[in-house]
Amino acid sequence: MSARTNLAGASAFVVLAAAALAAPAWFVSLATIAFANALVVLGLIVLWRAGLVPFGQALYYCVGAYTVALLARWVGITDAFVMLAVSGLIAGLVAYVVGFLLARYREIFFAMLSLALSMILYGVLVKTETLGSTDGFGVATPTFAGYAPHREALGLALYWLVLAVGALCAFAVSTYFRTTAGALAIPIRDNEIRIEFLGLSVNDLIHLKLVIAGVVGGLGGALAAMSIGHVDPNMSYWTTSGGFVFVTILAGASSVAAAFVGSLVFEIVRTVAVDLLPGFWQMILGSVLLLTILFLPEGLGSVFARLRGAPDRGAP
């Protein structure tokens, strides 16, 4: 990662953190959810570069969210840092286990199998009364190493936590893209046989990508659960996964930063559309996606790539 990229990322983090002090509470809340969801999109980008498009990434998002809720409800743990660590670990473990199956499939089979796994979790949650069934249940107010903020202070604390976790994940994924395993994403998408001739296992490389995507997806779900204060089975429903794919198309796979910009743009457009034209907000979102595909086929990330003179890494 270049010094210029590091400086730009650090500057963006400081600006976003400081802006919350002057921004209205509703925007801070919207940005918190947007950046939490961006972590799921970040995981999708890891898979997207290798030509894999899962329609069940909400599986890890939901696992992370329910882990937070159950830690507080059953164990009494409300510390945000502990809940985040456990949520990422559990989501990564789930991704590791299902990865033995998913890593063997490609294209539509991979997409549909990931969707099936997510819908299995949805069915289990809907039928389990102790987990709130279709209604879900509330999430206890998080604490921060003993500090228990309320109202506006809680919103700011969660926002800054999301920013910090997002920055760490963005740095980690950017670093991964510069490793051998990360750099082989495009060759995997283009010609797996050549990778095998190098003595490397494509399935193992994809398995690693699935675990990375699962961990960041679980962290996103955990942060979203703490911010919303409620979990329900819809967090693993296919429409939730579809929304993440929508944002990934909007963001593109050329830049890590695009995951956060695309997610924020998506939340702003959806919020404004619902507020101004509640009967036509889906049409507005569809139009935004159509315009993006027509004029920015590589997504918003292609703009960042052009600005820094890097080649585009398009979606499959």
The other form holds:
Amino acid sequence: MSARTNLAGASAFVVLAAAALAAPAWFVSLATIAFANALVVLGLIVLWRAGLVPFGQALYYCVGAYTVALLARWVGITDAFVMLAVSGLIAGLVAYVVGFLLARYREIFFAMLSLALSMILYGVLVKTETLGSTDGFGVATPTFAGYAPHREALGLALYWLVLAVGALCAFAVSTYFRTTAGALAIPIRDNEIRIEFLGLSVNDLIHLKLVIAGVVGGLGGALAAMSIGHVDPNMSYWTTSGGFVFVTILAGASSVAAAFVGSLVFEIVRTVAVDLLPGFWQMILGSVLLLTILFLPEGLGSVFARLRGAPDRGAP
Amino acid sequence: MTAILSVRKLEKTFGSVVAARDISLDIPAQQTVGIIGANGAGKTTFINMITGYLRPSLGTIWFEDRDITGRSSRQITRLGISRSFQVAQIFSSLTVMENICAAAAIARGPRGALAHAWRPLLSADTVGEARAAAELFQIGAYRDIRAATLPQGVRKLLDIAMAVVGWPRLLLLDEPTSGISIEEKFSLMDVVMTALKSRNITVLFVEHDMEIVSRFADRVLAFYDGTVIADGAPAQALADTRVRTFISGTRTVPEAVAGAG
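Since the one above is the form predicted on its own, can you give the form predicted together with the partner chain too?
The complete assembly is shown below, putting the previous chain first.
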């Protein structure tokens, strides 16, 4: 079954990669941002399955983005692969450090503490004049192992990079879900006492989930920074985190593919909504969320699960 | 027979409340011990100290020639002491088989969470042990049923099966028959005790039904006011005057003792 899922994922990857050649540039750029954000959502799903809703996942998104921006500005590195590796590493490190605190909390306390941590970064960035304060600053154009494309070629290169990183992370996370540490997410939600009395630390399991979510969140932020070409403190603001939670509710936690589908649907709905009702686009987004909760309480991903006849148990 | 569990001068106080005091005893390997006592007599406190949930205020606990006093529940579980719960602690969103598989993967796997990120949950070993445990506790027929919808008796058996997949040498059962109808109690205990005997597990079980205790225990520990007031073969311990007065209720309380208590 996992071989079939991997095959489906690989086919989707090839189709999406080829589609970029036919799709208009604006759509390629929309999909690039959507899939970069999907990485953060992927991390949210890892935590979501264990019943944890982080309201501050933008922290890692922002750390990843600023790492890319600062690598170019301070160190002069513009190679996309190096920037990605360093961003993922630093975001993972931040997650590892704050994990010692966060892994001890659950439910609303977990949500609020993660929110507080992301707002601390926001506050620090806003007060840091050398980093452009609330305006942020520009990100140098990335190069790809010596290849330095411009304009549409750059857009395509970034899209393929996002797609490749997304596919790798999706594969890694879905593999993780089949390991004991990953598959214990639902048991953690159901009954921590039993896990402890079987001889395993629930806090350690959650700490690992936080690091995984941090790394993919950082990669998402790094890719978003390269695509947008600009970073600012809003990347760590609570509304950004809220957006990721929104997409996770829309997508559901039932599969890794849902993160990408959900994120793409979200970006399309937002773009169309802004086009249709420039002043009231949030109303359309809100309505979509309401309809999702009412009719698809386990998210878009549950549609595929239902078609396969598998039981739904993704959402907390 | 050598003692698998030895406790000496065990005491637990919560402020001015003495929940357990002066408990000293040895449990030989493979003995089945029934623990009786009224509510608040210290039975669960005793179990909680052995499983590391509570740290004793005084005294020592030895398990297989190792001092385990004050160690964490996780460490104690890894050393070979397992427990079941008065209210079954199961993963209610998972099926019976998934529950046992998860338990087997944790209990038979490495200590660290990180090491579990490199092991598949459904390894041949995990699934094999889970099947064996389901067979042993006769819950194979329910294997694909979600735990949340199970009948009470099966929940209890599942809870105990999950405690056994790590092959503990000592198992503490906290009221295995609580919430079970009188008609089902004996057949449930038959299944449990046969399964545990086949794995040579030393058992301590808390029980309120004296008939169950007489039938299944080799030895009875009677708790009253935080300490053991009778310790011996069921016939002997249950005939004890204080046990009949304070616990089994087969002897009425004499005026003088009632006044003193």
